[in-house]
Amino acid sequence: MTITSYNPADPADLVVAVEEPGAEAVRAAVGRARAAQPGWLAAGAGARSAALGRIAEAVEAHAEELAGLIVREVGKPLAEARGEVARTAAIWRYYAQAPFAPSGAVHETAAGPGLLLTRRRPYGVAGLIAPWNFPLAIPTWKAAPALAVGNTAVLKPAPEATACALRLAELAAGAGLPEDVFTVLPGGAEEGVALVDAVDVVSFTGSTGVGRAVVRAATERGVPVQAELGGLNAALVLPDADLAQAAAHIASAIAGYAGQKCTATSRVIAVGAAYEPLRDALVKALELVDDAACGPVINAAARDRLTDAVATATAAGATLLTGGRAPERDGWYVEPALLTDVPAEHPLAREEFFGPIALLHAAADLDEAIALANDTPHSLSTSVHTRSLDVALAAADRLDAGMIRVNAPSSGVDFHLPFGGAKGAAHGEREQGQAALDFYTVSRTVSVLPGGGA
């Protein structure tokens, strides 16, 4: 079968079209990488840093070609590309310098000479599956700190992201990174199976349902595996809030590259008095979003995805403030959406659909607002509107989400900083930063006593 890649914007346009690998394929790449990882590892934290460094280079070097490379494939807007593109280069030159950082600690003996000490050590060969929506950043934030320890990669792309990550393996290549150290291998379900069938170590980034399938067959081999799945994320305003800036900042966290973000707001809680001239504010804001924010969806099933979900909802007594149309053009265009008394039970109550669709509730007080915030299975990112660092703090301290952002929109990423979901969002350790350096390795004790020679 072949895998093939069209742009959301103009689905006549072919980005790339490559065959299948099958399951033979991904486990003859995972031999050669394990094959590679020990010469890998013994090359030292100077090679290994050298290298990644050499790959954020060649990233910068080509930062136009693969921001117009995203926007083609995936359809997202210029401005957000560019800045991914970025965030891509600064990833691979922060774990740059991970190769020179400790890697154990030394400790004092109970009783007696000795050496005791501890190191992290890789795993061996890390299989990695990403989603389409950050075609280069998410790739790159599983593949640099796998390979900053020592450990080789595979990694299967999503099929609408397959033109970005051949090109990322290809400057990776380019760049001095040795033969079979990092490999992208396009594929489906098939190769998705067949690599966490294979590898040491797992970390998926996708839908929930396909991450728990993930989670059980990593589970039952024995190996370390972590999954970033859906999230179905809350903004919070308090009376108190600077309600224009709210509204600006929740707007582009529902409609910023047409909601394809797993951090997007879909859920809005008014809190009292905030109630309508947020509502009013968020409105005029979602009108005011156009095609340089926002975009298209990524295919023609997630734009009749979205508007079913829409027409269902009003058709069970919902109220469509605004949007929620396909317009008539070329493209998969989603007008941004804003609904009210949508019924708890429908699916846009319960569910991420990734696309420009956020609910409005009213919270009578903070309290309320909060419960109807983690209400839900799911919760990656909620935002805090507030000029109350006493209501900030006591948010902070009670919502249910892996990230809280207090006066910004629920959608952005400290590259730095660990990432992950609460409830179903996510499952084993965080991606990014420290966090990722220790899930890609494991602790070994080493004890080291006197031989009693003399």
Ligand code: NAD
Second form
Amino acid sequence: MTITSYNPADPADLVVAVEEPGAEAVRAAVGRARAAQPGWLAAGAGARSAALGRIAEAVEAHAEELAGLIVREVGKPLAEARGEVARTAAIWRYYAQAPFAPSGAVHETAAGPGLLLTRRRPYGVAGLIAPWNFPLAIPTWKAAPALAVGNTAVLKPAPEATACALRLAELAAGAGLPEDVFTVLPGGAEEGVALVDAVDVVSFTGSTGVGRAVVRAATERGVPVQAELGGLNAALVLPDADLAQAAAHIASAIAGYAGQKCTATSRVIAVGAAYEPLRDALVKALELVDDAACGPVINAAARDRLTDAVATATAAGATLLTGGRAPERDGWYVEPALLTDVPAEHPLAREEFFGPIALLHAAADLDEAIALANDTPHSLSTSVHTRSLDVALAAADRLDAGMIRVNAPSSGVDFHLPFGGAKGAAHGEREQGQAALDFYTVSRTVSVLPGGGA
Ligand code: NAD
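Starting from the form predicted alone, produce the coordinates for the form predicted in complex with this ligand.
Then the entire complex follows, led off by the chain already shown.
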């Protein structure tokens, strides 16, 4: 079997083809990573910090090449691809400081002389499974903290993002990362299953169904696991909001990168008098979205799934306000769509669909808007558009979401803060920031008592 990825804007362009390595190769790669781990830890904080810093520099030195590769392999608009590369360098640099952070605390004994210490230690080999939609940033926000604290890592990228991941591994090796400290092993489900079965700690990002299977498998083995899954994210718009600004933010969160972000907005909830002006402004804003902002979806199957969903929703009584067609052109494009009155049991209303489509709902007041927003297990990021601080704070208190963004698009992540969903959208420790360093280490308690004698 061969793993291939194609350019979503030009399906005749084969980006990469590599032999699928198979489960045995995964076990061998994990074995090599396990052998390399004690040396990587023993190299010390200074060496680990310097290596991560050099990777940041390598990413920056190849920024335009990497942005071009992201555009070609996953169809991300160029401006967003450049942003992802800059963020990738920033994440390596941020975690380059982490090896010097305190790794524990000193405590008093309850009675008598001695010292009690806590000390965080790495697990060994981290198994990282990534989706295709942020082909450099997600592998980096998993690998950088894992390596900073002294684990080695084996990354299995999504098949659709194989070339980006392999290039990242080359840059890391070129920056002087010792052999087998960070391995990228292309593959699909077979390699993913084998990786979860072999490593000491698992970090997964991807769809909800696959993530739940990964959590079950890792838990069965008794290894720590975190999973960041899909979202069905809402935007709440209050009548006092700057509606022009809200429409622009929401349109970008629906259609930016063709809605293929776990934090994309898929449900817009307009409160009271906001409904009509927001609807009209949003339709206009979505019709103005161009290729520079939206781009294609990842493959033909995704395009067909999205246009079929719009067709079955309208057949079931929904009103299509704009978009939803696949235009006649090369590449896998879907026009950004806005629908109202989608039946509550239709999949568009219940499941993540990962495309430039949103459902518009009316709510009588903030209470109803929050109830609608919370009526999903896929609660990752919710935006709230209002000029009222009271409303913003009340919404932040009552929304079941991992991220609440006031007067900002639901899509958008700060690389140094904990990131993850609520309810069914996540499992385990947060990613990014200090949370990631905690996830990739386990605390040991050390008691040091006097040795006696002289
Ligand atoms: P996916 O679930 O199809 O694949 C994710 C990864 O899992 C890939 O590397 C895939 O090869 C691997 N995989 C597939 N089957 C496996 C198995 N049985 N065991 C182990 N690994 C297996 O997701 P995708 O299509 O690559 O990415 C899109 C999804 O990712 C969307 O649902 C999106 O919301 C989600 N996502 C979530 C976040 C977040 O932080 N919450 C961020 C980005 C993307």
